[in-house]
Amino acid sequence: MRKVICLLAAVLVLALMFSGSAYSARKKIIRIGVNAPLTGDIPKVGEGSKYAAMMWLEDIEKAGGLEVGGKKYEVELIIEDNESKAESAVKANTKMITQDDVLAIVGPQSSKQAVPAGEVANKYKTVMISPWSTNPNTTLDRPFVFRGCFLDPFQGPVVANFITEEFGFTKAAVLYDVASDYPKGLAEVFKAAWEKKHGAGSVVAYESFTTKDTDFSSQLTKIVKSGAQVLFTPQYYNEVPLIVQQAKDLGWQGPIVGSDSWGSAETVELCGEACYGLFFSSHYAAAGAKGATKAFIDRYADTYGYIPDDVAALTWDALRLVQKAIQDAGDYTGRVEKDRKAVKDALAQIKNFAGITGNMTFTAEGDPIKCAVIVKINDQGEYEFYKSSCP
């Protein structure tokens, strides 16, 4: 008898260990990449999407999960660190997607690791939707890649028409990063845009330099000698401070005008007054923001201390349409195959999205259409609206 008593208790246990490992076998958890550049050249904007990220998934795990087709699924965030390389980009997306079974990549943000990184997630047939990369590259023909920001074919001629409406410029200088997809693709756009503006040889000075590089000043000098009225420099917080002051250092003394790279919160952290009263196109202001874009901005600001730049904000923004063409699919079948193509094809299909960086319409190459801001750092530091530019 005891014999019996022993087996039947060891074929309970046996049936709830096999039960334990059916239901987690059945229990289908939704899981989210994030490709951000945690470490390297500009570790703050991985710093702000991880923030991001972090607050959508409390989002999530307040309501019970993600609700999809009636029924609510666990998300888990897996996020990566791309060290600001297009190698690591690669890697990155190729583990979350052939060993972590995500169901759609949100990043990489710079350029010169979405282009690379895009291609990997095409080729796997797996969403990516990159907030910041405004490089045409990132999308073209992949219909598996998103954007969340506007492109630079219409952000150099923004800046282009700013310049000339604001101050009545007719000669320009630039300096880019040449070995960096997003400086240098912004800076050509800027200046085939400006000459189509003031004719040919109205940029009158138009100098590179290689990531990394610190002293700007052979190129300044040549800038400054050059007789441009205004100097556009499309590069990221760790490179504008130097520029600014070296610039000015060498006696340059018209304005300064940057792009959507300018938006961390570092830049002016970096760069202080040297950079006060300049302007930079974007994708959102902090100052002075309204609404959902308000509400954002003051919980970020209260939880992690410092207002959001435009990468966070572009981040939640993305996540949120994941989170909604999620939504759209209607069903959830745990096959990711299946659950990809489903995400793509809601993706594709939004319209009137309302982020807090602007409403947003998908066209076919997977790109939104969406307004332009004009920022300018005012005089206490502060990233305040100045005009928007629509397409």
Given for the second form:
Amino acid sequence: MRKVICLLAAVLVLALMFSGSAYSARKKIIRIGVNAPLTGDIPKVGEGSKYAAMMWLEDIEKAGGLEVGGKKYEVELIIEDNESKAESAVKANTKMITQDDVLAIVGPQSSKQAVPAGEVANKYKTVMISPWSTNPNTTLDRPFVFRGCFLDPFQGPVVANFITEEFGFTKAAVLYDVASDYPKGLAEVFKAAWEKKHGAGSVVAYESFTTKDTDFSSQLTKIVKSGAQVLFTPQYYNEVPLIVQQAKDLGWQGPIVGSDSWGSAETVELCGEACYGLFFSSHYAAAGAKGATKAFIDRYADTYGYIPDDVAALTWDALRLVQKAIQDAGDYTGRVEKDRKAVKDALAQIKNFAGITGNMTFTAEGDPIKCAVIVKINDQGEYEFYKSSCP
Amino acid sequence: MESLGELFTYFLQNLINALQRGSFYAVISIGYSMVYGVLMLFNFAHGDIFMVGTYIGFGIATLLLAAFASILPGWTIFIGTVVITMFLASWIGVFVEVAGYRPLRSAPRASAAITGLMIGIIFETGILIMLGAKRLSFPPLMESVTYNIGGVFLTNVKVMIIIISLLLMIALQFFIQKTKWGMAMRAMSYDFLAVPLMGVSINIIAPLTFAIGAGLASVSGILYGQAYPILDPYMGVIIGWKAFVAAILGGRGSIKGAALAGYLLGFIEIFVATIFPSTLRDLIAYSIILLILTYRPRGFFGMEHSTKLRL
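Right, and the form predicted together with the partner chain of this protein, after the form predicted alone?
Below: every chain and molecule of the assembly, starting with the one above.
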């Protein structure tokens, strides 16, 4: 009796294994993961990522699937929420890689999540492209991790040079979140670049706070007192309006300059007129865009009712990079480890990819060489192209 | 070398900053202390009640502005918002007491404390689901005017926050010391076994305490929305913790202590960041508080340790 049960169990297990592999052999689906902050501190960033991904999927579905090596495959998007937390981003990546068998992952967006999540993707040998993470550590020594944007060591000097040329200032103040990878990294790079230009001690106030702080009055009082001419604050859209407003209330009169994290569609909505006339560095400027970029902006605005921010544009580019890499890899076997490696090799080979945020060629580290844009928030609250800076 | 005068304006400026920050801690920590006084438990959902109160205030302010902005002067809308929000938020407090704590009144204190945390999470995710994760911007109820008094920068909003918070606390003190209901609350915190035998029902006093705490928190929320006009469902967590620290520091159950400690906390936070590098702010600020509690474990006005303290 026992033997019979054992035999039965063995047969069942075999059948299950067989049916599973038979199923995947019959219908090979390409699964792409999206790791985005749909809730948490910066949900607008997650929303932009999700919408851009849905638009991309729509295109693929309209074409009847993704064509690889002459055959069309169905594509499935797996969108996971990382709650804008590092640990949730790691969890989301692990789940998508080990349970959903995704071929590649797009995201997470901010460096706080992308740096730890990249570790997981690299460990499991799965391609990950972070569209928006500018911290060098995201891709450092991780052959499977790529990004869709420029890096902070490039962005910091761009901002420092811009302020020097535009205003002729020599004394700067920095206010940043010490508990988050991106602001902390960029603040350090900016400080180094500024002091290289204007000498040691030219950053007269270097103040920090911690994520979720809402009161910056003591830091800003210090900054006002330090005699700084310009304030650089590489923060996200949920903090920028508070910083700008409180600085004004405390008698700050100089310009406040930001970085690409300001680029969210919500910065101006929350900040209002207080932010008009301010500058920040970014990946693209929506007002006055041309060609494919304009087509993307118009289509996004028609569908979702607002102008897409840089995250949406970069996510779109990242997905198209993944798409091109899958197609370049040539042969989709359905064996996920082999395919992941092929996609990675193909992605590293891409040269002069024409994205809507500029042309991209990957370095050996998986970072694209591309230009930065200085954006001015104009009097209608739009993000207007001011000047561009290329490496 | 900077002159003494400059140093003095710098000090005054930070004093104003600290008063504003401390006002929020003070008003919110009173909510903890009152509940502790009557029920001898810390209502850990209080930070989230503050958050819900702020959202209610946001809704009322938006509605009133949309309907009456062109007809009525700004201050009437402000008062209307405060009154309606206080009324509605009090019911949130009552709801928390009746649905969350009443069934657990005879349960161990730890269960009740955990209930508070769970109610908090329910509120956070409830708001998240109802309104989405999008940040909301609290509409300004008065036009912000900045005054420069000899180098010290003041806004009318700041002055209003400080004054209204003080008024609220004075009104509460009056209520507790001078009215019959206040007397019942004081009696209840003195002896919660004998007082119900005198015909004062705990089932009325407890919800009343929660209602007052929630009402105060919601006004604080409206003021908070004027000072830091970005709302998110998790905004109550950190401020709730800090107000809880203030409540302990002031002495469990002591309203006067909670208010004073709230201001003290604001001062410590602001002045630590002023004197030391701001990176070390919370580290130093909360080490100071730990030190105070080491030498005075019952806080400023707390009673001596007795069998009455059950948590």
